[in-house]
Every structure is written in structure tokens, then in C-alpha cells.
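Shown here is one chain on its own, the form predicted on its own, set out as C-alpha cells.
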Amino acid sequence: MNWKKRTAKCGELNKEQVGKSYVLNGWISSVRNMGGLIFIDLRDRYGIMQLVIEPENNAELAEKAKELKSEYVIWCEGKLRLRTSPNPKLPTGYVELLLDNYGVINKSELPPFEIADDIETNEEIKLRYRYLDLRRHSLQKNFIIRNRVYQTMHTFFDEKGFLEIETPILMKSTPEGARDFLVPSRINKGKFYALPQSPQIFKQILMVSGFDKYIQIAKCFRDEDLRSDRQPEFTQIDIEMSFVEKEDIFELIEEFIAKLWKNVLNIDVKRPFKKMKYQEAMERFGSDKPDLRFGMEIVDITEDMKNCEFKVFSEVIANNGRIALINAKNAAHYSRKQIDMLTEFAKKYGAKGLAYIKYDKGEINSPIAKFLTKEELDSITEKANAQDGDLILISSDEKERALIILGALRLEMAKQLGIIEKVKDDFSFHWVVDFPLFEYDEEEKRYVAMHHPFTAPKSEDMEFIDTNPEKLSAQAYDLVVNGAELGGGSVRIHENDIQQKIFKLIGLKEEEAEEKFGYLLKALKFGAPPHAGIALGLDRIVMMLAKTENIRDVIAFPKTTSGISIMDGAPSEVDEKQLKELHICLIKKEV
């Protein structure tokens, strides 16, 4: 097949090249026959160039052009000239290529949807034809950003003396937290590898090995229920350092984030980042990853309601619960139907109901007003700093649940009232620190690690390790931006005896700890240095930089929320021969 290689790209020609001849390669975006002129928009990943055929001067080429359709791949050649009707919205909008000749390199069937940035198409169809969806410039822009993140990372950490070291993809299964993806071994009958949820243990062992600065762009896998910001396989920037404290991690990561935002968005990030204790984040915002770009903070009114005769409140207080509120400014216009919808929303987070007070023109409108004294109502509106037009939403529940409910309502109201839209271009970075080391799992009746069981307790809390483990705080930290967790890390346990105590506290018997983590415990006996690290979610970082809320927009070939790759049909059934080789027998479902 004869075709001509491009001498320029569609997006790089401008007024300075007018009068010169070029060969372009690309996909036809559209063909418009205007009678006197034929216009063709040619697209590659660099941009769009308008091509022109003049039937009056080139009748043969104009006749031939009747074959052209959208998404045909062509080569074309011609002379660049100024447009008579410029399009300033396009970088190439002042010029066009007057065609002398072209050739079809490959034809295309009619696409199932138009390849355009502003078109609404069912996501399932877009994922089925992902190779077409990826031709859209808006998606390609995300991967250009992703590539820039890669290049910035490599350069930044190389200059800081870090070594990029790959850790195994096939590793030992150590189910603690999310479920592992298991890989059967054909050679070792009845045994399985696991795909890594994180390179955590291996990077700690690298610290024992003397590699004091490790980094890796790591593929990780978790077999868990998915959400819009989760995928079964994801990518993280994995970092570990020896002979450091958490402040060293903060300084490094803040410098890296500032570099990223400058390189990609040309934004100067203010440093140092704010630091907020976990308990403060929960008390003020009802979340361990609060969005600090707006107020609407939680106000506790439990003490104000302690003598309240309203049964709903008094019973909660008697059970050592909490009464708290948020003030949704200028939302008193909400109808009963809208408030009912907010109540249903709150129930998703465990609420039994939702009390409210509309404060308008100095008057209170609320179904609970008749159960409260004037002093109690005045106290609520005063604590809420209520002004005309405000809507006060009140949660009464178990202490932490009341905060979580209001935290979720805070974000929902910020979306509904357009507050998030107003601050969408702002970035608020901060660290959340001093997490509890453990949380108690009522279902399993045991302590579980809030981050992971390799996190070191704060040294000043070590006196509680044998007597009151619930008082232990973790040397853990999360990096939060605009209400999303960009990464998390901790100072690690580097002493064998402390690590064994932590395993015991989370319910691992000595033999079980040895069987699952014996290789780490052994390594900690051979002069393990103090070390700390962090894992940054690369996909989430790109989401932030690209200003998209869907993680599938920044992953080339993503899965659906049910973990399916629609384009290639994974996961799929395998034939009986493969199963026999792997010594696997499937249990048939009873009909």
C-alpha cells in the first residue's frame, strides 16, 4: 500500500507556516460539502486541521472526495493558507490546508457514536468501543497529563537520590483488609500466589537491605466492591525512606506536589501544608478527608440539649450519643419534598431520621419546634449562627455516626447549593495526622488496624500498648486535597518485639503471624533501620489535575463498577483443560 508519511502534525501548523506545503496523516472528523468548497476536518492527537478542496480548480479531486467518510484514515498534501473565516477557538483556527492530493490509508465502518468532546454517549457503549472513545481530545488530554506526572516523578525523585526498584507481582497471600486476587500455581499443586494490594512488606524489607530511598510506580490489586473513584487494579507512587521521621516525608511530598502542580497546571502551591488531627477533622467536618475549601462546619449542641424533653434528643443523650448540626446557608427555601430526599440521603449513612429548622425573617419553621423550649430553639439558632434564609440540619445519633451523617450532608448540600462549583478551580492541601492505631470491629469482636498493622504507635503512647491499646495513636498521615485522599503513609514498626505485639493485638496468634508474616519478622531481627513511607494514588492525582470526577477518565482501559472490562470481555470463563492443569474444580451452582 502506497501512502505518504506526514511532514507535520495536525495541531502544530499556524500563520507562520503559510505558503509552505505539508503532508498530514490522521482521521477524518467531518466532511462538509458546501457546493463551492469541500471542507474536511482532519484529526490526530495533536489537534485538528481544516482541509479544503476547491472543485473549481481541482474537479477530479473533488469528485474523488465523495468517498470520504468519518474516521477514515488518510494521508493528504497541500499548501497552507490563511482562512477567510478564522476560528479563534482552535489553535489551528487561522489556517487551512488547500489540498493537491490525498489517499485513503484505511476505511472505517460507521462509528457507534460521534467522536466529539461534547457529545453525551452511554458509558457502556464508550467502554465497549474504548479505542474510539480514546480518540477524543478531552480524554487524550488526560493521558498527556498522566505522562507529564510520570516524567516529573522520575526526574524529581532521581534528583533526590531515590532508586526505582520493582517488587514482585506474584506474592504470598496475606489477607488483612481487602480481599486478594489469587493466582493458581500450575507447578505447585493446590497453591496460590496473590496479586499485591500494596508493595508494603517488600519496600520495608528493602529498607532492611540498605536501600534507604526507594520509589516505584506500582500496580496494585484489590478484590473489593467498586465505586466511581475505585478500580480493581490501580497505580500508586510508592515511596519509602530510612533514617527519617514523618516531617521528612511531609517536606518531600509537599515539594513533589508543588512541582507537579507547577509543571502541569502552572499553579504555585502554598507550603507548608496545614496539619489537622484526625479527631479535629471528624468533629469539625465529619470526615477524615475533609474538604476545606468552604465552611459549613459541624456544631455540637449536645450540652445545650441535655435537659431537653424532646424524646428523640433525650434518648440519644441518655445513651451517650451526640446532637449536632450544620447550617446550610440560604437553603430555607427547600421544600418538604427536598428535605425528605435529604432524609433518605442521610439514611444511607445510618441515620434514623433528620431534624431541621428553617430560619427565615426571624421566625422558626420546624416540625420539632413544638417539642423544644424557646430557650432551646434560641440556643440552636445562636450556635448555628443562623441568619434569614438559612436551613439548619440536625443529626442525633451515636457519637461518631452523627458526625459521619453530617459530614456526608455537608458535601451534598455544598453540591446542591453550587458551593463546590464556585470553588472547583481552588486546591486546598492538608495533612490529617494522629489517627487512632486501632478501631474495634464489632462484627469480628477484635481490634483491626486503622491503616495497616505495620504502622508504628506514637512513642508517647507506648505505655498503653499492654493495658489500653484503644488509646494508642498512630504515626500515620493522609494527604488530603479538596475532600479526596491523595495518599497515605506512616512511620513503620522497625522493632521485632513491637511488631509481634501489634499482631497479637489484632488477633493474630503467634503461629498465624509466623505463617503469614514470618519473613518480615525475621528481617526485623537483622538490624532494621527506622523507616517511613507513603503511597500516593497516581490515578487520583491525575483525576485532580485533569479536573474529572471519574477515575475511568484517566485509565486507558478501565473496568466497570462491577469489575468487568466490556471491550475484551474480562473476566471470562476458561476451558476445562486449563482448569485441570491448574488443579481447579469449579463448584456448579444449584438451579
Given for the second form:
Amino acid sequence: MNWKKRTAKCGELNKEQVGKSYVLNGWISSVRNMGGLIFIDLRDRYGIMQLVIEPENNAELAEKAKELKSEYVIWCEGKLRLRTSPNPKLPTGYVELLLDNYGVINKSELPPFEIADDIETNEEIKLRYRYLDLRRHSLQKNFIIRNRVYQTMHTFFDEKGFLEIETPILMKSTPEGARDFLVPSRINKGKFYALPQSPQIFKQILMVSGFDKYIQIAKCFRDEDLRSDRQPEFTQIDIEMSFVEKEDIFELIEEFIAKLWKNVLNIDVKRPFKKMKYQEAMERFGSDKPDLRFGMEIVDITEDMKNCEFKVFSEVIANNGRIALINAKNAAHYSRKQIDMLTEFAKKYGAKGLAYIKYDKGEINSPIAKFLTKEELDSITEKANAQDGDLILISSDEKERALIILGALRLEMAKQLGIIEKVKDDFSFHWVVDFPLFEYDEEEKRYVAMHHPFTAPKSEDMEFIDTNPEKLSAQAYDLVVNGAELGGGSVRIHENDIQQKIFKLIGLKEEEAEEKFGYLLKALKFGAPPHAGIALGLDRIVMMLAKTENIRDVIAFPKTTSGISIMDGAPSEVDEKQLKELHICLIKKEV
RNA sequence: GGAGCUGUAGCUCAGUUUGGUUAGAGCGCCUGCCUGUCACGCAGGAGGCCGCGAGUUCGAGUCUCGUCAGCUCCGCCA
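Now that we've seen the form predicted on its own, could you pull up the form predicted together with the RNA?
Full assembly next; the chain just shown is listed first.
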């Protein structure tokens, strides 16, 4: 070994250790050569230590130190002393290491960007040099949080008697849900494994086996388009329990979440969490994951407009649609152009247009006012609780569409008006419950499970199962924090006949159900206990704790929005030989 | 599958509206000076396929079309 091993870490030394000698290892963060005095900032993951060379007392070392550049890895030794001019901004700012000697362990090319917290660099270069980006404290701290989450989880669930059990990564492709990633089998030519979208069926089967409390940090894979909070591979804290009801899951998860927030942020979370029905979430907030940190709730005015002369409204009413509004307080100053942009925004969610009323300096300013009677206008003003200075945005559409549009506008206006900024340090935890069991898929012309097809219907709704399936509510629940879905789960079906019925309702023929899910159906015949569970999005939890808007900030090696890993170049073409072994031949793209 | 924004020095960006001499700034980098810096300071210097390809034009960083990449969003994501 031609370097000296560290006896301390950069961020750990302080006043208490002054007078002692240490060896440090780390990366050169910056060199400030004052001529008669050389300062070097040495960085490791624990912090920064200032090194000093005094040319007056060690001319040789000072001369040698001219070789030192950013991001060289060095070892160095010297005595810790108090600084004559301390820097209170640094945790280690009261001390410095007076060097007796140092050595370069490994040189570095000039990095393509500076390794500093406060500089912006384009995403592509940061991802190409991910190892350099990951040297920044601003990113490292997220992985320290992530680790805190792992450790809290392991301890918490171990103490509760949960068993951590791994489930297969290579499994059978399932027809429901997201697009599968497929893995060809060499031994079984022409056949494919799929990567799990979640370990759902395996964990249910573990319940049948009697492992009544299961947990796993599960890697999941979904071949769908990416978003700022979605990667094709992501991590779930996957949980399942036997002989429980949904309340048991609520209590367990609330306790766990409270522990996480305490351990990571030292915040005391108020329990129990609020519960809101899906229907209510949609009606009041236009979302199944409402952000409850602020108001601006949706107001239904369909009834008030039932005799309205305005054709847009009357047609919507005739088609059983919804006319509703939100009141953007103090936004009457919005210009025509700004409102046009809001209209464009609404159109992304399928709006045909957007009506508005400005209560501007005592006057009502609205292109639709002339179509409304005084009574109609008054009732809008009253229901919206509109005052001078307010801007009312009105959506009229098919019911769910209208609500979704207003839900999106509500969030957008909260952003634009600085409301989100005001509540950015608040946390609002709640459960959304009583989801519909099915929703109708227009494209496939069939019912699909809103959660997944193993979700139990509410027992009091079972009477509708043969007559009116769209009326069925699911025993499903989502954990929602600040408008983000951090997890979701359900009470599962543990009876073979009900499971078969559900498959039938989503359009799976008996043979298909047998072919795709036969192993689950069979397992349910062998004394399956009642069971329920949940999956928490670990990446999103870390995002929330780290207060970052982007999932790339909490995944060590993430992919770009087109699913590419720039650093290693995945996905890539493969050798003809590899394809041949797999009996795969590529279709040449036509030009 | 669709929409929007962005692409100019190693990095961050200006210049594009209205085409016209040698494409600028800050940071970083290189050389020298500097004894308390920590966003060190001072002096000097190097550094450009204006994403790529066509087109319009006497002339394109600037206009048009195409294309690629990154980001954000809609669809999609049980």
C-alpha cells in the first residue's frame, strides 16, 4: 500500500480533537493558494476539512502542492489546530489540519462540472457522469435519508414480528395492469419470464403458507412512460398480513410513517390520519389524491344553472353533466392572456373551454355574464363565496371530466398564487378509501379493476355483484400525503369462488383465468386465510422526506424520460449470437 | 402515441424578435503574483461543428423543414 489509511473522517473532526495528529483520505474540493499560505478543502461523505500548508515552515511541501487539482484523491497527515479566523458556516469551521505530509492516491481529469451544491448542470451531463454528481452533498444527503428509511423499516417491522421474504424477479407475465418487461428464456425456447410489476400474487400465496406477517423491499418494474415521479424500475415496501382488517393496516402503517417522520425529520405526525372517501375526494378536490394543505374546494353549481339560457351550460345539463367552479382568491388581476393560458392548461385535461368571472374593483367581468340572469350570477357569487378581487373558474363537462379539470386547475392556481410555497413545510396525511372496484375501459370495452383484480369488494355491496358491478366499492385504500400517492393496498379476496367471479367480470374467460392465474385460484382452495396488505412507494417517501420534486434525486442510477441509462448505455443492442441462443430474431424496421 | 420548453466555450447563460465585419459574459481551466482564505484577490492567457441534416438567401447562431437528445405535461402507469 503506497498510501496511508485514514484515522479520522473529514466531517468528524472538531474543537475537541485539537492538538492530535490525524491521517485523512478524501477528494480535493478546492485549493486556495495565497502565496505565503495554502488552504485546501478536503471532502469525504462526512464533510469538509480545511488543510493548511505553511510554505515558511515547509517550503518543500508547498512546492509539491502545486500539483494538487480538483477531485484528486489524496491521503494527508498533520496536526489538528484551531483556526485563527474561523468560518462559522462550516461544521468543521473552527479547526484545520496543518499538514506534515500528503500523497496523491489517484489523479482526476478535470471534471465536466464542479462538484458543488449550488451549481446547475444539465441533466444529460449529470447522468453521464453520475458518479461525479453523486459526490455532491446535496445528492448524498438523499441517500443518507434513504438508508434511514431502510433501517427504520427493518427495525420497526422486525420488532412487530414481520418476516422479510424475497419473491422472484423472474416470474410469469400477467395480462392485467401495466405493460410487463419481458425476459426471454434460453432453456425454454420461445418462452418468456416477466419482471414483477409487484410481488402481489406471491405475497398472497405466502399468506396461504401461513407467513402471517410478510414484508419485503421489493424492486418493481413497469414498462410505461416515465414522469418526474415515475421510473420504470422502482422500489416498494411491500407488506401483507393475515387475519386482519383494513383498520389493522391503517394502524400499522400510521405508526410506521410516524416513526419515519420522527427518525428522519424529527417531526411528530398527528394520528390517526384523516379518512376520505374516493367520491368525496373527487367532488371536493377533483382528484383521488387530493392535496389537503389548502382549500380552494370545488363548488357544484349544476342545480343553480338548470334553467340557464347559456347553451354550453344547458347542453351539459341535458347530458347529465356537471357545472362546477373553483374560486381563486385574489386572482382577479389575471390578464386575458393569463386566462388564455389557463384555458390551454385545462384543455390538456380534456376541457373544451374555460369560463371565468372576475370580481374586479366592484365590477363583474365575464364573457358569460350576458347569458346569465341576475339570480344565476348572484347564486354563483354566493356559493363561491366570491368577493372583490376574486377570480372564478368554471368548468362544465361530463361529470368526472369537469371535476378532474377543476382539480388540476386548483393545483395550478395554488402554484401560481404562491399557496403551495406557503404550505411547503406542512404535511397532510390521509387515507382515501372506498374506491370503486371497477372502472369502465372505453378502449377495451370492458370493466377493469381500479386497484387490482385481487381486491375484495366491500361485503355490504356484494348483493350488486351479479346485477350492478359498477356499484361495487372496493376494500381498497391509498395513503396520500400532500397530493402524492405514497402507497396503496386492499383487503384481498381469499375465497376461490369470489375471485373467479371477479375475473369473469373483468372479461377473463374461465380458461384464461385458469391459464393466467390458475396457481392463485388453486392456492385459494387450500385454506387461504383472510388477508390484507399495502405497498408503499419507497422512492416517493424518500422524495417527500428529502423535499425533492424529482425521483431521479433519490435513485442512485436513474433513467432519462426515454428510459435510457446514459452512463452505461442501457438498453443496448446485443450480439447476434445472444439472440440466436434465445431463438429471437429482430424485425428490421422499414425505411 | 401527442403537446410544450430547451440545445451557443468544460459549466451556467446572453445574442435569435428585425439575417450582415472578428459570436460575448460569469464561473471553471492555464501562467504569474499574493501570509488567514473559505464564492479568496490581482494581472495576463487559452478555449466555439452556435445539437445534427437539408433548404431559402449574395450571406444563416438568427428564417423554413426534418431529425436527435434532455426536461415537463397529457394519454399510459391494476
